[in-house]
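Only one chain is shown below, in structure tokens, and it's the form predicted on its own.
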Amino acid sequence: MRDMQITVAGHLCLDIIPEWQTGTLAALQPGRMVHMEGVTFSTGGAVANTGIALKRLGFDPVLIGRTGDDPVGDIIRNLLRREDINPDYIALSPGETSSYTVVLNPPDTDRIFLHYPGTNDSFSVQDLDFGAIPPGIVHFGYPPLMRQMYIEQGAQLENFFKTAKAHGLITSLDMALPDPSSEQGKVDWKAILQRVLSFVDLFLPSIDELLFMMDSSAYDKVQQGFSRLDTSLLDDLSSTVLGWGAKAVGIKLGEEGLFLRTGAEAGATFGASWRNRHILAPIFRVPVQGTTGAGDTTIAGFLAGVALDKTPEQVLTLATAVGAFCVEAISSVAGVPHLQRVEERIDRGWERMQPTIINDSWRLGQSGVFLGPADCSELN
């Protein structure tokens, strides 16, 4: 589709999702069955659903992950070649056990996940040879959930960030939220985000990650509803974050949509559109079937757009529209289609949802996007 090639590295695994379309969460009791009307197997993890999604939106990712020579690892292999997708960069571990998350999604709450880490655990820079990636953006996704990642202060992930820039890649980050009771809940995830960011051109954590990560008690105190999201807390821990080196931080807000704050050295990587922005996209209504997958296929788009040479407004609306596509499925990819018919839904008027995180000194700009008091968009 475009000379710049998107590769997309880090956790992945299968994903065994029961179909609950009837009871809710306290159906899961001791010694009760609980009828589900069927399954659905799809890879998993940021390697599958982002890099899946950029194949249906008709890009050629790289894919590159670790599995084991077991029949978990044939089905992650077989679904990707079904997708069209080349496994050969998925290193193969034999004697491994690769990794699988069963993914409860009742009708009354948001998703569970019953996560075995198995090869993502192993994975490491020496999976990678950074002299055959092609040109162009390479993304990382879910670090907190590969051991080789978070142990040693994240050395190999700055290590991986590193190398990426020295061979001229522009770098993306996501992240993932780890349990607080695991081993990498309890890592220094501050000090490993200071330590990595000055080599990643895009973060993209969720606004949970990104709390839980930088200060866990806005974070406890959000999730126990006793603090309210607004913009100002997007902007502090924006700011702190381009302080960290970071060229750009796009927030994933769930119904409140998508969030982007760049600083100044993001127009030199970017284009000029990209310098100082203050940007928050809301979200596209549509019927929601599943929320498995839209935070990485949001990704896909985002990365879509970069390598497309879109400006701000128009990456996050791609992002936010491939997102919607995708909770309008079940599983994490099968609703995303093609980018022509992405591009034709939005250019119809797509109705967007109202945030209701956003004060008076926001304003509305091109796209359906809301421009924050700090956009320098006439500047650019």
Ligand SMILES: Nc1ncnc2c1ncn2[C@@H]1O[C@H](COP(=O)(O)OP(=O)(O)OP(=O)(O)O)[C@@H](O)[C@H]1O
The other form holds:
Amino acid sequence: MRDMQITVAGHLCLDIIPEWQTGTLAALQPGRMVHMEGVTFSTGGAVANTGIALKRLGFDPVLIGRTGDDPVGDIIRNLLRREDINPDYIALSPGETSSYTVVLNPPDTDRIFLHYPGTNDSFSVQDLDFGAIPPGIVHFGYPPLMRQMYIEQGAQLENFFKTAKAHGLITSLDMALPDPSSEQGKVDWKAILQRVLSFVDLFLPSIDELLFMMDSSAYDKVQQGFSRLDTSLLDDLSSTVLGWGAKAVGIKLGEEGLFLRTGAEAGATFGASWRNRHILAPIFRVPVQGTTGAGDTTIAGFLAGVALDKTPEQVLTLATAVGAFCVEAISSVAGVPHLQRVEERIDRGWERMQPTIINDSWRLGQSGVFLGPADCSELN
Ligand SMILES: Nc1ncnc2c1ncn2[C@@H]1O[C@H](COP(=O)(O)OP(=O)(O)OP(=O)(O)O)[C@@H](O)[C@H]1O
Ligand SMILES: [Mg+2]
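Starting from the form predicted on its own, produce the coordinates for the form predicted in complex with this ligand.
Next comes the full complex, and the chain you just saw is listed first.
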């Protein structure tokens, strides 16, 4: 069995969450003091979330990101050390301020985020020493929140993946939803994906992000409730990105589960069982406490399965199970247990929910995932 090293690169920040128990948002007025009960500091971003989830699953990931040489950066490093993760691969930028988010969570309304992009915007591929990345998988998370990655039509992002492939790494990419009114929302994401995906083995966006980037009018229609997500939309989107060179695309669908489509070439990278697959893994039933970090922890489960040379059915099962452990806890990564406990719960017959988006051309495979009409499995 191959047991590969996993490296997680990209967006990293500190979340500062004052405990706001009484009073309302209206209390925020010039000159007034608003009483808080306490404060939580927690690492955020793809690097910390996927990295810590992998550590909790029992892996030893390498984390690559960038912070300033400042108190916020010190806290980020210390929080990672508390998880027994070595922060030494995270670049230090003297004189720069680290990225942080203040999460205002007043009892009377939805959360408000005060976000400073800081060193995520200056993270540069030129700073990376690819020779120091251990052989195995390298995952990059949230380029839409990292300015150097989307300016100049994504030249640095392409450079990242091209160089990773030249070093023999298996590459993986997750997105974030750009704010449509900001600079990152106005870049031509479709063109960026088109140039980058031929160097990406695993493309793991959420449906919102993929639709926003590929077809903004379809995205608006789904958002406004005029059109509904269905498998033919997933088929169209996945065929396009496979056509641009991604070896496998996994689309995160929230409560509808996790969709996977692979091409013929996926076999050479991931093993014969990965060739020409068309699968939808339903979610596992859990009482939902908080969905923050669901995407990142699901990716940790996915990468863990790939590193352990598992079949697509097993990888999707593991990924959706780790995502379910995440949403069952309030904190983003605290609910993720060791891989062995995840597998034990699956083996004990953990109930799965029926997806609503599939039609009669899909059938339930023995492994508990649904197989689409284009699926070419010899095993099911
Ligand atoms: N209510 C739920 N119950 C069980 N599992 C869930 C639930 N919601 C999400 N998941 C699992 O978590 C995975 C990732 O969630 P989602 O599709 O929301 O990702 P995302 O949009 O990238 O999330 P994030 O907001 O964390 O970036 C889903 O594919 C699913 O398997
Ligand atoms: Mg996400």
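Residue numbers count along the first chain shown, from 1. Think of the rigid core as the biggest set of C-alphas that the two forms share within 1.5 Å after superposition. Since this is a predicted model, take the numbers as computed values, not measurements.
Enquirer: Quick one: once the rigid core is lined up, does Leu371 have its C-alpha move by 2 Å or more between these two forms?
Expert: After core superposition, the C-alpha of Leu371 moves less than 2 Å between these two forms.
Enquirer: Would you tell me if Met214 moves between these two forms by 2 Å or more at its C-alpha, with the rigid core held superposed?
Expert: No, Met214 moves less than 2 Å.
Enquirer: Taking the rigid core as the superposition reference, indicate whether the CA of Gly58 shifts 2 angstroms or more between these two forms.
Expert: The answer is no, as the C-alpha of Gly58 shifts between these two forms by less than 2 Å after core alignment.
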